[in-house]
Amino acid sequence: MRSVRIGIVGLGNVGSGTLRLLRRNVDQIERKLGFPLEVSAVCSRSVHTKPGDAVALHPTAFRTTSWNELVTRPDVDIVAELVGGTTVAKDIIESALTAGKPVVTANKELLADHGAELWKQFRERGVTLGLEASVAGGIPVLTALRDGIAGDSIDAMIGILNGTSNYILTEVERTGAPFDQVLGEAQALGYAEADPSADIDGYDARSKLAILAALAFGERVRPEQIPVEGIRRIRTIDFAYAGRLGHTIRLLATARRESEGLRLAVRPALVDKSAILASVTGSYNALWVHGQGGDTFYYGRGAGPEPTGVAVVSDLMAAARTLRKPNGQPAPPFAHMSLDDHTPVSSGTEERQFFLRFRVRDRPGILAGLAAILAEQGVSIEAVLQEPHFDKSDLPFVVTLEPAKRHALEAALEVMRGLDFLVDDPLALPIEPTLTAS
C-alpha cells in the first residue's frame, strides 16, 4: 500500500528525535497503521551544510532551506512544524492549511496564543491539527483529556509542567546548593537555555496551562490572563522551613472551577510531602486531574528529543489514519466543538493559607510589628518558625498564616516592603490545599 508522506520543518532536538523514531520504529508503525510512513522532505536553514545524523537516516528525503517549498511539494501529505516561535511557525501552519494538508506541531507558544483561531480554520477546511507534543511531550495528557476522560466533568487540574524548574527546585532541595549554582548545572546539562527566563519565570508553564484549560474546561484562555510567578527567589532555607511543615516546594500550574469562574495560576507553592506531586523530581512533568469520576494522574518526561518525538510521531500516525479514512470523525484538537471566552477571576479573591519567609536585621519588636500590619488587613498568624544559629544581620524566619484572601495579604506585604529592618522583600508562597491527601 502506498505510504503517507511526511514533510518535517525544523531539525532541532525535536525534529531530529522525530526522524530517529520514524526510522527506528518503521516496521512497528507500518504494522499499526497498515501502511508505511515515509519522510519525503526535510527543511532547516542548515540542512545542506550541517544536516545531522538524523537526516542521514532518511537518504531519499528531499532537502530544502525553504519551508514554503516543502509545504507546497505534491509528495508531502502531512506537515510537521517543529521550528517553534510564533511568527514563521504560524506562516508555515497557515500555508499548509491553504494547501489542504494536515499539520502536527509541538509549538506551545503558538497554540497558547492562536490555537483556537487556527483550529477553527482547520475545522472549516476539514483538515486535522495535531498538538499532543505541545504540552508535557512525553505524556499523552492532551489525548487523555480529549478522549480518555472526555466523559468526565473536570473540577480541578494541578500540574508540574516545566521540567527545568522542577529539576532546579529538586536539586536545591536535595543538595542544598545555591539556586544560581543549580541553574548553571541545569544549563550545562541542556535542561535550561542560555536565557532561562521562559522556564524559571513560569512563562513556559503558563502557555501549557492555557492549552490544557481549553481542553479541560472549554475556555479560550490567553496566556496573559493567567497570573504567573517564577522560582528565582526560592532558596535552600525555604526548603528547610517547608520540610519542618511536612511540605516541599514545586512550581505548580493550577486550574480550579469555582463559583466565581475558572481560576488559573502558575506559582511556586508548598505541597504536602504525602501528595503524589511531591514525589515528582528531576526534569519530570506530571498532571493531577480531579473530576466527577475521581482522580487521574499522568507522569513522565516532559521534554527532550525522544519523549517529544514520540508525541509528534503519534500525531503523525493519527493524521495519516484520517487521510486514509477521511469519513471518520476524530475528536476536535481542543476537545470541544467551540470554546467560550475566558473571563479571569481576580487573584485577590483567592483564599489560602500562606507561608511567609522573611530575612531581617534582627532587633526587638520585629514580630510584633509584622503581626500588627497583618492584623490591620484582617490576617491572622498561625505559627512562627525560626531556626537557630543564623547571622543576626540576615536572619531568616517563617510565619504561616490562617486562611486569608490574597488581596489582604498583598496589601499587608505592600506596607511591609517599606520596613527598614528587611534585608529583602518577604516571600509569600501559597500552601496547596487540594493535594494534602495522597
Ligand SMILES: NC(=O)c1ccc[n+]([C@@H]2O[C@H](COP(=O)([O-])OP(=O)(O)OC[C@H]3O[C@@H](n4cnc5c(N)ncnc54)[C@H](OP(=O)(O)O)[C@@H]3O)[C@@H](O)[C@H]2O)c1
The other form holds:
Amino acid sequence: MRSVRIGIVGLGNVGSGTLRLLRRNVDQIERKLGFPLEVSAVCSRSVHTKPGDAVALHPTAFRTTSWNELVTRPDVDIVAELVGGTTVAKDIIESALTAGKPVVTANKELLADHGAELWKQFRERGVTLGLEASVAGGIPVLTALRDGIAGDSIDAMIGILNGTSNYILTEVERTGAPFDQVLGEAQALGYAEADPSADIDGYDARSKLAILAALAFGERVRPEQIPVEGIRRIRTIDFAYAGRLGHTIRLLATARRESEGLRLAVRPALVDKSAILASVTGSYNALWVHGQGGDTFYYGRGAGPEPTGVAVVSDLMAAARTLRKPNGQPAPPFAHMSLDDHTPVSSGTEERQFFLRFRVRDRPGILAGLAAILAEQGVSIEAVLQEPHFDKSDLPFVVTLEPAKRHALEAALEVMRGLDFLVDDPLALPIEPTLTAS
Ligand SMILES: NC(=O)c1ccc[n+]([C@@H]2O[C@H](COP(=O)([O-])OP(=O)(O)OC[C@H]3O[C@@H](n4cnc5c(N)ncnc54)[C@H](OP(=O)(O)O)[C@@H]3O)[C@@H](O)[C@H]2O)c1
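Output block for the form predicted in complex with this ligand, input the form predicted alone:
What follows is the whole complex; the chain from before opens it.
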C-alpha cells in the first residue's frame, strides 16, 4: 500500500531520535498501521554540512536547509516541527496548516503560549495537530487524559515535569554535594543546558503545566499567570531537615480545581517520603492525577531523543491514520474540542503548612523575634529544628508552621528580609499535605 510521507524539520536531539525510531521500527510501524511511513524530506540549517548518523539512515530523503521548501513539497504529507522556540517553529506550523498538512510537534514553549489559537485554526481546517511529545516527553499523558481517563472529572494533578531539576535535587540529596557542584556535573553530563535557567528556575515545568491545565480541565491559562519558583536556593541542609520531618524535596507542578477556580503553581515543596512522587528520582518525570475514579500515576522519561522520539512517532502514526480515514476527524490535541480562557486563583489564599529555613548570625532572642513577626500576621510556629555543630556565624535552622495563608507568610517574610542577623533571605517551602485533592 502507498506510504504516508513524513517531512521532518529540526534534526537535533528529538529529530535524530525520531529518525532512528522510524528506521529501526519500520516493519512494526507498517504492521500496526497497515501501510508504511516513509521519511521523504529532512531539514536543518546544517543538514548539508553536518547531516548526522540519523539522517544517513534515510538515504532517499530529500535534504534541505529551507523549512519552507520542505513544508510545500508535494511528497510531504505530514510535517514534524522539531526545531523549538516560538518564532520559526510557529511559522513552520502555520505554513504547514496553510498547505493543509497535519503537524506533529514537541514544542511545549510554543504550545503553552499559542497552543489554543493553533488548535482552533487546525480544527477549523479539519487538520491534525499532534503534541504528545511536548508534555513529559516519553510519558503518554496526553493520550491518558484525552482517551484513557476521558470519562473522569479531574480534581488535582501533581507532576514532576522537569528531569534536569529532579536529577539535581535527587543528586544533592543522595551525595550531599553542594548544589552548584551537582549543577556543574549535570551540565558536563549533558543533562543540563549551558544556560540552565529554563529548567532550574521552573519555566520549562510551567510551560508543561499550562498545557496540562488545558488537557485536564479544558482551560487556557497563560504560563505567566502561573506562580513559579525554581530550585536554586535549595541546599544540602534542607534535605537533612526535610528528612528529619520524614519528607524529601521535589520541584512540583501542581494544579487543583477549587470552588473559586484553578490553583496552579510550580514550586519546590516538601513531599512525604511515603508518597509515590517521592520515589521519582534522577531525570525521571511523573504525573499523579486524582479524579472521581480515584488516583492514576504516570511515570517515565520526560526527555531524551528516544523517549521523546517515541511520542513523536506515535503522533505521526495517529496523524497518518487520520489522513487515511475518509472524513476522519482530527483527535483534539488538548483533549477538549475547544479551550476556555481562565485566570488561575491567586496563590495568596492557599493555606498550607510551611517549612522555613533560616541562616543567621546567632545571638540571643532571634527565635522570639521571628515568632513575633509571624504572630503579627496570625501565623503560628509548629516546631523548631536545629542540627548541631554549625558555625554560629552562619547557623541554619528550620521552623515549621501551622497551616497558614501564603499571603500572611509573604507579609511576614517581607518584614524578616530587613533583619540584620539574617545571612540570606529565609527559604519558604510548602509542605504538600497528603497528595490528595483536598
Ligand atoms: N531534547 C529533549 O529531550 C526534548 C524533550 C521534549 C521536548 N523537546 C522539544 O523538542 C524540540 C526540539 O528540541 P531538541 O532538543 O531536539 O533541539 P535541538 O537539539 O537544539 O535541535 C533543534 C534542531 O532545529 C534545527 N533548526 C533550528 N533553527 C532552524 C531553522 N531556522 N531552520 C531549520 N532548522 C532549524 C537545528 O538545526 P541546526 O543544528 O542545523 O542549526 C537542529 O537540528 C523543542 O521544542 C524542545 O522543547 C525536547
